[in-house]
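Coming up is one lone chain in structure tokens, specifically the form predicted alone.
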Amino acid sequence: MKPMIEMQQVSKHYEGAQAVHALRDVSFSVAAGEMVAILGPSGSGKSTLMNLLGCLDTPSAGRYRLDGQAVERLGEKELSRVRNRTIGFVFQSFHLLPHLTARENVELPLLYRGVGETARRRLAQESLRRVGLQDRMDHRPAQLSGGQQQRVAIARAMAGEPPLLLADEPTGNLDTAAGRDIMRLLTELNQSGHTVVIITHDPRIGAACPRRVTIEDGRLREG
């Protein structure tokens, strides 16, 4: 399989009174269709890595190819386009707009992409059905449980059929049962063809993934 993610000797440092080296010479690849957990404690560099993988930031050194594109060469407008079309983001805190219904929240990335109203509605409804929320489409976030809100967030992430789902602590705000449901859903999405990368501190999440990578002090190792 072709690589979806390919990093070669990527480093990220931040200048200041004292330079911070958040990532050091990271070489890492994920094949299209893989499901990978990146495990690490707070301060290990996993948030920095997530920002680079998601094109929210660019490397200080090294090369990053995302679905064949040289990310380090892209300007902000091009990076925004890549984020919108290639990556579906799932966050720990859901990031749902409270005044919008589940369907309207799922439609938002499609609106930014320029998808017409009829197609937006159809894609949002299909996506919510896939995550089992066909009877909650007109509910606002406050009317949904935490697990249901995360399902809306996953539906939003995959509504435009991006090849990569990038999940940052996707079960962190959920109880154990809801967390297991979310992991089953992410596994099903992976089996349907999505590349799934999960960034987490929880070894139980790592154990549920076919491949695990550990980050510590800004360096990666397999397992």
Ligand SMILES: Nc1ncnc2c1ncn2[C@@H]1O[C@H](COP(=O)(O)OP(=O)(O)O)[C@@H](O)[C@H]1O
The other form holds:
Amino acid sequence: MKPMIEMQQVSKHYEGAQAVHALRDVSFSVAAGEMVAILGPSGSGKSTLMNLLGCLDTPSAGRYRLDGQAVERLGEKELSRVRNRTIGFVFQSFHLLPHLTARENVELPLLYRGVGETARRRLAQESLRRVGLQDRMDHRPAQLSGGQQQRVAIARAMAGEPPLLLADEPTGNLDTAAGRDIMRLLTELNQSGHTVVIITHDPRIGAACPRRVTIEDGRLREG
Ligand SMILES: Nc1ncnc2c1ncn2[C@@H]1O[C@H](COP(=O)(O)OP(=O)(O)O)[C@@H](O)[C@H]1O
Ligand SMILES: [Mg+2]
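Switch from the form predicted alone, shown above, to the form predicted in complex with the ligand and output its structure.
Now the full complex is given, and it begins with the chain already shown.
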């Protein structure tokens, strides 16, 4: 399998009155088609790692290849291009725009990418169908349950067919049943070929993934 994520000895320091070593010598590889949970307590470095994996920030030291491309030295513009092409993001709090319908929310990133109206609508409808929301396309977020809102967010993340889905606490705002439902959906997406990386402090989410790594005090280990 070709590697999707290859981090070698990545460190991240935050400067300031007190320098913080948020990540120390992290080496982490994920093959294309894998599904992995990154576990760790609060303050362990999960969000820092998520920001680096997602090309939202760059490491202080070390190397990172994403889908075959070295990204540790790229500037903001190039990073955003890599990000748009490679990664679908899912967040704990859905990040849907309240005044837009489900379909319009899913269409928005396609609009930013310059996809024309007809193709945009078709891709958004296909993506919403894939997450089981074919009969909710014209609903606004407030008219949907939390689990349904997260499905819209997943449809939005996947509409441009990015190879990697990066989810930060995707079930953190959901009750147990809705959380299980979202994990089933992420597993289905993984089985259809997408690489899925889930960041969570919830051991139950970890248990639902075929591979787990744990981060503690900025250091990463398997298991
Ligand atoms: N922008 C920042 N500036 C300074 N310190 C930070 C910043 N972001 C995070 N940290 C520190 O880095 C460590 C890891 O934080 P974080 O990655 O947010 O952990 P987690 O997501 O696991 O809770 C913590 O000690 C936190 O206080
Ligand atoms: Mg965090």
